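Read the single chain below, which is given as structure tokens and is the form predicted alone.
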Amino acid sequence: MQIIGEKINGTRKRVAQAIAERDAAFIADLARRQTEAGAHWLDVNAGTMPAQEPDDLLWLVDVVQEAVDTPLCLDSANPKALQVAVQAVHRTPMINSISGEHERLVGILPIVVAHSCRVIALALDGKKIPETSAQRMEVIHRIMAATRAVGVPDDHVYIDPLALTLATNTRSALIALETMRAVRTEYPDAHLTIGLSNISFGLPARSYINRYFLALAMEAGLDCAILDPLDRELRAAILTTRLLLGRDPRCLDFIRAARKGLFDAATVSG
């Protein structure tokens, strides 16, 4: 299970402040703590206005790379910002994201190809979010046709079936899970990722929703997620789900995590 650390995102008030004030120490600390918690990629999202975004994203890239060696996930819909940032990375990044929207494919896919990046592909066509799994698969078929046409390997594509908040549609999780299963059947070499916290937005006790949805999604084929790696309960949920799905040979990962104290002492002793 690949983890994309979600914390360095300019839509978060404290991160936006750090970007505006060029508070490198705050950003570097987020990068280090997420890496130490096991993040495989660090999402970097400036979240600023298009004219300012190239400078802000480049600053984030430089600060994070001074702090850690973890690969970056460049998070922007702005081709100009991505083009600047991708030139500055030390390791081949992931790009977040393309979609079925023509402008995104035309503007961002050439960057993906030129730099042999992995790319997140949203099941979104730019008009509105498809309401059903079948409609989302129609968008995914178009995206996969486009990536294949320019030579992007299927295993470099991370398909995001979209996890919308249950607060506005109680079938959101079911639609996302159905889409995941369809993707896994039709594009077995592609990866599946998701912005995990979206599913619980606007609801109380969000960590419970995120945790149980993550377990269901992993059973449906999810092998990557954008989440908070500092959340110990989420990390415990990943290890436990891998164990239950037979993906932890001899239970070694689970046992090592327990010995390192990832799980509550009362739970371990019980």
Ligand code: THG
Given for the second form:
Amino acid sequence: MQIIGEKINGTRKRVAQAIAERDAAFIADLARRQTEAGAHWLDVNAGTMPAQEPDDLLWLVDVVQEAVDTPLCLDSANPKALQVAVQAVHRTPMINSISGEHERLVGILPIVVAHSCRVIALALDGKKIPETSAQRMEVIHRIMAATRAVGVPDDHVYIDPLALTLATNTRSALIALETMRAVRTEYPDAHLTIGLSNISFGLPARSYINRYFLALAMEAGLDCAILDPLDRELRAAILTTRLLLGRDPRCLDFIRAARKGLFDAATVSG
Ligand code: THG
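Form predicted alone done; form predicted together with (6S)-5,6,7,8-tetrahydrofolate now:
What follows is the whole complex; the chain from before opens it.
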């Protein structure tokens, strides 16, 4: 299970403030803590102001790389911001993201190819969000045709079936799970990722929703997720689910985590 740490995201108030004030210490601390908690990648998202995004993203990239060696997951829909950021990274980043939208494919795929990046592909086409898993698969087929046409290997593509909040559609987890199973069958070499916290947006007890959805999604083939690695209970859930799914040879990771106290009663950190 590959973990992409979600916390350096300019749509979060405290991070937006740190970006605006160029508070490097705050961002560096988030980078270090997520890395220590086991994040394999760090998502960096400079927020939603297009004019400033290239500068802000570049600043984030520099600050994070100063603090840790963890590879970055550049989270932007803006080809210009991605182009600037990809030039500055020390290690090949993941690009988050392309979609079925023509301009986005044309603007971002060449960057992915030129730098041999891994890339997240959203099951979206720029119009309204595809409701059913069959409609999402149509978009995914088009994206995979486009990535294959330019020589991106399937195992560099991380398909995001979209986790939308249950608050507006109580079937949204089911739709995402059905899409994951279809991707697993049709593109066995591609990865599956998801923005986990979206599933619970606007609901109480979010960490419970996130945790159990993650377990179901891992059974459906999810092998990567954008999540909060500082949530201890979530890390415990991942290790337990891997064990249950027969993916922890000789139960070693589970036993090691237990010895280290991961499952001991403790507060959920934030
Ligand atoms: N797919 C892909 N990329 C994504 C998403 C996705 N990137 C962004 C997002 N979705 C995943 N990242 C986050 C980062 C932080 C939070 C949620 C998702 C988060 N939100 C709290 C909230 O919404 O209440 C806290 C806000 C705050 O701290 O201000 O923490 O789906 N490919």
